[in-house]
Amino acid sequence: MPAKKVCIVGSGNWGMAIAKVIGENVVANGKFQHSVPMYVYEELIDGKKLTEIINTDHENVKYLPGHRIPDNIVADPDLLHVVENADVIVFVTPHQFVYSICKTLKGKVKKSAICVSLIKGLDMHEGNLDLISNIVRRDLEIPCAVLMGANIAGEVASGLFCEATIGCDDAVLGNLLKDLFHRPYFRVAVVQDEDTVELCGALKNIVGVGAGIVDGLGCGGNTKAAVIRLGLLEIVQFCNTFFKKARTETFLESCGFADLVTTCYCGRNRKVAEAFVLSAGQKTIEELEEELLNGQKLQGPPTAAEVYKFLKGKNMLHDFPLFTCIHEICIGKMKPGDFIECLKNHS
């Protein structure tokens, strides 16, 4: 068999972390083309394209500084140019882009290929929510699996030991994705839910923000713990409600309750959610971002607003009262403080 060439879109500090670990296993594993193109959105830093940084010196100095790429990871602005000829694509971007790359895409990759999404979101359209590989399926008419894990890019970057879980239906392709992203260092497993991997990612992302709350508050380790229980109730109920019926085991996976703790007392939405308590009503949620982030772009207030709104159409806010309390405190209409009143009334 031919080897297969592997391509990634996006370059954030996550995008980044994950080219490590594919730019290493293409080499170690002789299944793919050992040159990985990457589609990096041009930024000038310094006067200097953020894509000749990267070749250059293997680096992202703005998403991911600190820490070196391999030399075969190959930066290029041009996303068509990126995915042609590609059997795998892998998907690493904000969840707000998907559309505008899809719509790029289409028609332009090979019938033969496969995508994997590592992005953690999903998607509010006429009413209905729907998942970001769905929307990849439907608009490049090709499979789709998703990754998702306990994975904070800086410590993968690092080397420092994890685990994500391949979330496909197939299992010859899941297997093909395991040799792509297993390392010593970042340990994968393969689960046949496709969905619940998703969900996990995506809805873990609300709970983070409900611990930056708990955060900023000063409420302690107890109430974080307590955050972290609902939340996870929340999003069992979520997946088994309105999308197939999860596998029980999937939450014990890294994509589940090992994702959710981390996102609780590491993720960034957790920080900005503490940052705007503690301003006390000086600054938005946008404004922290913009502030804080440098750039990275926020999970859990975007997808708190599509579940709200997806939950309000259906008349069922009362049934998800974690994930209702923590949208209307991010656009002001209920207080901080009020939230300790959720959690003490959450049946």
Given for the second form:
There are 2 protein chains.
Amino acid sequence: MPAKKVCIVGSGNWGMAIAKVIGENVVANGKFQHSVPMYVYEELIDGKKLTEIINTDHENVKYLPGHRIPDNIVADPDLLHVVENADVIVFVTPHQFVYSICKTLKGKVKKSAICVSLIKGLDMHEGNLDLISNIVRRDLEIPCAVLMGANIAGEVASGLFCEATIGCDDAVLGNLLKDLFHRPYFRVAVVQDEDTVELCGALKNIVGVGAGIVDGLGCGGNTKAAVIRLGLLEIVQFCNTFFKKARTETFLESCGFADLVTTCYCGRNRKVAEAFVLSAGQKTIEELEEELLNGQKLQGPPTAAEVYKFLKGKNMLHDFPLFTCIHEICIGKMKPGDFIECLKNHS
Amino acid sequence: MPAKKVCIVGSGNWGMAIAKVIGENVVANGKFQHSVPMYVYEELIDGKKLTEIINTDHENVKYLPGHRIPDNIVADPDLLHVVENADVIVFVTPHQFVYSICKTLKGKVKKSAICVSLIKGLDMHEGNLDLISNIVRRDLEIPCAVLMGANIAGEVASGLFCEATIGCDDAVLGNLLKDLFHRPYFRVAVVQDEDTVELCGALKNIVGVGAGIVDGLGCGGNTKAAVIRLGLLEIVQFCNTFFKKARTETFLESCGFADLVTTCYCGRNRKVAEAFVLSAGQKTIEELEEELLNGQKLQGPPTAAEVYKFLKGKNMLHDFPLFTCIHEICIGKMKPGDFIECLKNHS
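Next block: the form predicted together with a further copy of the same chain, after the form predicted on its own:
All chains and molecules follow, beginning with the one already shown.
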């Protein structure tokens, strides 16, 4: 079999970290071409193009400073050039950009290509809530697997051990993707339950906001454990109510409760939500996102908003009280302190 | 029905916190006598008896300083006097003292009494590993339920919201115990799976040591998530292999993964294990327990030792690599840094 061409679309914090994993793996494994083009949205950093900085210094000084990525990762601002003839397309952009990227790529990708999405989010499509991977499947007409897990980018880039989960309903493709991602320090399991894996990755960010709220309220580890637990129960219920029935074991994979825990203790949604509560109404979530995240995007509040809109349309807000309260706190409709009442009364 | 007499055996950190919950509940709920005797192992604190301090100042200045407990909790150094005519006996001592306490109480408790154990640990009995509650059942010949959960004592005493799980196979007794423990800030669920609830409470402390080891190694949130996840999988496997089959839902209760998370982020086993790794062989676990815990006992290392001995006897150490490595690190047979290899190779 000829070596497969891999490309990466996206170059943020997580994109750069996974580029390190992929860059090492394509060299270690005979199945892939060694050169991996990466689509980088061009920005000027101190007057210099980000693509040039990455290709010269092998570091993304804006989104993952301090980490060298392999030389075979080649930054390119031309999206169509990046995906040209690619056999495996790795999507790792903020979910806000997926529509425009897919529009650009429509009809331009190899018919036999496969996609793997590392994007955490959900999409409102024709009044219904949909998976990001379904945008890719619809627009590009190719299969789309997902990779999720307890994977804080900086730690992955530092080579600290972690686990991840590939959701891929096609076992053969799943194994190919495992070869692309699995490293000794990045342990990958493949499960044939791709919808659930993706939903876990999206919905955990809502719970991460909840964890930040109780941290901002000064509640301690017991209360946070309750938020994490009730959050997981709502994630399970959401998957089983609105998508094809989840395999219970999937929630025990890294993409499930493990990622949820890390998100609730170490994630950016937690951090901004805590600051939001501590600001006591002086700052909005958006202002704090701008202030604290250095251009990174927050996925929890927009995902909470989409889930809220979707549940409201179905008259089912009361079935997901945690998700509901978290959104209402984010938009200022409910006071952060009332979150504890929500926990106390959770059914 | 005449009001039931409740007593508490134990007055450490957790004993004092739960005494606050119980002391409030017996007054709020008509089913119980208001006065609750509490067995306190007598110690002199600055020349004054601990029982006298508790009964005068309503504070255990040694084990839960800064928290006032209700006046209806009456400290008493006479164990037999405390349990005399008691209908509900709450056991909340370190597990090292259960044998001698049960020996003293044998034949002295009311035949219709019930016990509820809050003790986290396991017992080696006639070459087999057994539950602490079974010592109580055997010696006192009365039913023994358990209460476990994500319940750091100081936070419970501060009235910060948390959840807990009662394991009680008899639904009627379970409901009575729920009345005794459930408060607006201490939300109790009852499950008829008492063995699993108790095993979760014991085994999570081994995993808490593992979390401390990776913290000591400076590994970050991703690696810790892997420890927590693999630890939960070994807990589930242990329950199902050696005890009656667990209900999967029990692991989703507070006693299950929620308590595990709190233990791995906020618990004393984590703290001492982290210090042990950072001491780089200069101090033993026992020395650090003495140094850091102000008289509190550590349950993780002894539980790991008992589980290890038990598994070794069955030639099954390799089926529980995480539990095995954690014990071997505790006793200095394995280097802390090798723990990462254990995670990487976990089946």
